[in-house]
Each structure stands twice: as structure tokens, then as C-alpha cells.
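In C-alpha cells, one chain follows: the form predicted on its own.
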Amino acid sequence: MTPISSLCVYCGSSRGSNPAFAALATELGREMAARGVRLIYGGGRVGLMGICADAVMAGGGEVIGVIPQHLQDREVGHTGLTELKVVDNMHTRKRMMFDYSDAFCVLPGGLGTLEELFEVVTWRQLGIHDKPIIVLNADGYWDRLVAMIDGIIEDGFAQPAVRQFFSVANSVGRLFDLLASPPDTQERDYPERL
């Protein structure tokens, strides 16, 4: 697989309660200003995606944020990026956030994360791209999702394709290692009933 120049990464507003997401936020992005991978996300300066956009800038890195004007109004834009980009709705902001990436990673977030998730993997099943979804995994945060899925599919609402559409990561090295692997050559199978 080509190396992937950028990153668009899925993170929560907000630090959450446990230190290790924000842990896990700056480690990511120093790795990304180290490899040379550019920041594509929410353009917030707060929670997860703030820590990370600074991280990735204190690492001499890139970063493109993707902004809602109605958000940029209430002051929440990270005026300290490469480049900040205000737009008219969430739409655009989450299209235009999938055409500036090579690859999604998914940081521990709340709804707003798991709604741009979502939206990936299911654009994925539908056969819209092949980009890369990884989420990282810290400290089990993203197990009640993983199991949530897996019920879903014994429950016969998804087929187990589904399964094949992203990958955990448990570590920062882990989802590195992932994206520098090669894609499944297997099919893919689309099935009538998604």
C-alpha cells in the first residue's frame, strides 16, 4: 500500500473522563507530524480534537480543519492550523473532510464521533470507496461498539461483511502498522440485502 499522506481523524469535542484519551490524542499526533501524515478534521480547538491538531502542530506537522460556520460562530475553531476551512453546513464539512483523506481513524468520541463512523463504514458497504477506517481502541473504550456491531450481525440486521469494513487498533503503533499493510485482495461481497 502507498504510504498515506493524510489522516482524517474522528474524536470527541470534549477530553472525556479518562486521561488516557487525551494521552492517546497527543501521542497520535506527534506520530503523525513524525511520519509526515497530514491532520484532516473537525477544526474544533477543543476535547480530543484540539489536543490532537496541537500535538500534530508542536510536531511541525500539517493540519487542515473543516469547520460549520454556525460552530466557528460560537468561537470553537482552532485559529492556530495550516488551514482552516469555514463551511456552510455538517455535510459539507464531513464530505469534504472524506475527499481530503487517505484513511479515518476513530478516536474516543460520543455521538458526533459515532454519526461520522457510521457514515464512513456505511459508504464503505455500499461500495462508495475503499479508504482505510481504523478505530483506536483505548483502554476498551470502543468494546461496547465492536460488541454492539457483532449483535447486529446475529441478529441477522447486517451480514458479516460488515466485520470486514474496518479494523481496531489497541495502540497508536498498531493502527501505523495497519495502514501500511496491504488491502484485502479478497472480493468484497455486496449482498442484495445490506
Given for the second form:
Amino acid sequence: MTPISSLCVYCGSSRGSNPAFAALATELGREMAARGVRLIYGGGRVGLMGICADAVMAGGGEVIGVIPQHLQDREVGHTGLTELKVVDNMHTRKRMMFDYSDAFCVLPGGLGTLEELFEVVTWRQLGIHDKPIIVLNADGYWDRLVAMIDGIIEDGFAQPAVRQFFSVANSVGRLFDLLASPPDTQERDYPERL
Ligand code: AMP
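Moving from the form predicted on its own to the form predicted in complex with adenosine monophosphate (AMP):
Everything in the complex follows now, all chains and molecules, and the chain you saw is the first one.
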């Protein structure tokens, strides 16, 4: 059984150029509905965001979207969700999404998705939370990110322990396996200096 009730999904407000990205967003949404896992996301109906939310709703699941007023027009707030919360600004949005979620999943996306990923990873690095963070890879999309982080560690700008604060899953099945038994982050071994 999946021991979480709400999963935050960060993903692109675009669909991306590879059809595998949309297929993965659909598969994730379907599986969340089937497992009774509520989707927490940015509330848009465009791109992978909308595709994932549609799949959860179509499967009879629950979706809570959180969108700032100024993005309602640009990202087109989804009107068919269980609940759409319209908030004042991006900070409130991200904080609310964080508070409502038991874990985080990152689908392919752009700069906004990266910003959201790095925020929850750096918050975890600082000990602000210990919620699982799983990067869901599609056709190797996130391989470059992992390589970049490995390079940052190699060049001495981050500790190797940073790699323990998120996991990479190559399938939706693996994502749920990781959520069911998150790897030991061995935070006790984390050096005093960040
Ligand atoms: P993107 O990956 O750029 O398509 O954006 C995905 C999501 O991230 C969208 O909901 C954006 O509103 C959000 N986003 C974009 N830029 C930022 C930012 N600077 N900080 C936080 N979220 C952002």
C-alpha cells in the first residue's frame, strides 16, 4: 500500500517535444487515481500540468490546484478540478503546495519546474523537511540534471550527500515502490558544513 495520501507533482506548463513526456504524465495521473493518491499541483490546464491533472480526474481521483491570480490567465487555471485555490503570489503557492503534500514527484519540465525541484531539495538539505523527492525520468530527460549535480559535487560545490536527498525513477511503478519504502537518507552522516 502507498503510505502517502497527497503527492505534489511539479512539471512543465508546456508539453515538451517528445510524446513520451505526455504519455508519462497521463500514466502517472491514472496510477495516482487508481491508488487513491491525491494530486497537488500548480493548477494550470496547459502542458504536462493539465495532462496529469486530467488523467487523475478522469480516473475518479482528487486534484487540488494552487495558482496565483496573475498566472490564471497565462497558464489558464483548470476549471475541472476537485478544488482550485487562487492565491496572491508564487511564494504562497509553493508554500501551500509544500504543506499539502506528503512527497514530491518531478516530471519533465522547464525552468519553473527546476526552480520548484531545487527549492524542495535545498529545503531538505537544510533539514526543513524529510519528505521524499522523486525525479521521474522519461527517455533520459533528467539524465543531464543528474550529471550536472554530479559535476557540482565533483567540483566541490556540494557534498556527495546531496544525492541522497532525491531519487530518480525510470518508471511510474518504480516511483510508487520508492514512495512505499524511501531509501535511507543517512542524514546522520551528513557533514556539519553544508
Ligand atoms: P515550467 O517548467 O517553466 O513550464 O513551469 C512549470 C511551473 O513552474 C508553472 O506552474 C510555473 O508557474 C512555475 N514557475 C515558473 N517560474 C517559476 C518560478 N520562478 N518560481 C516558481 N515557480 C515557477
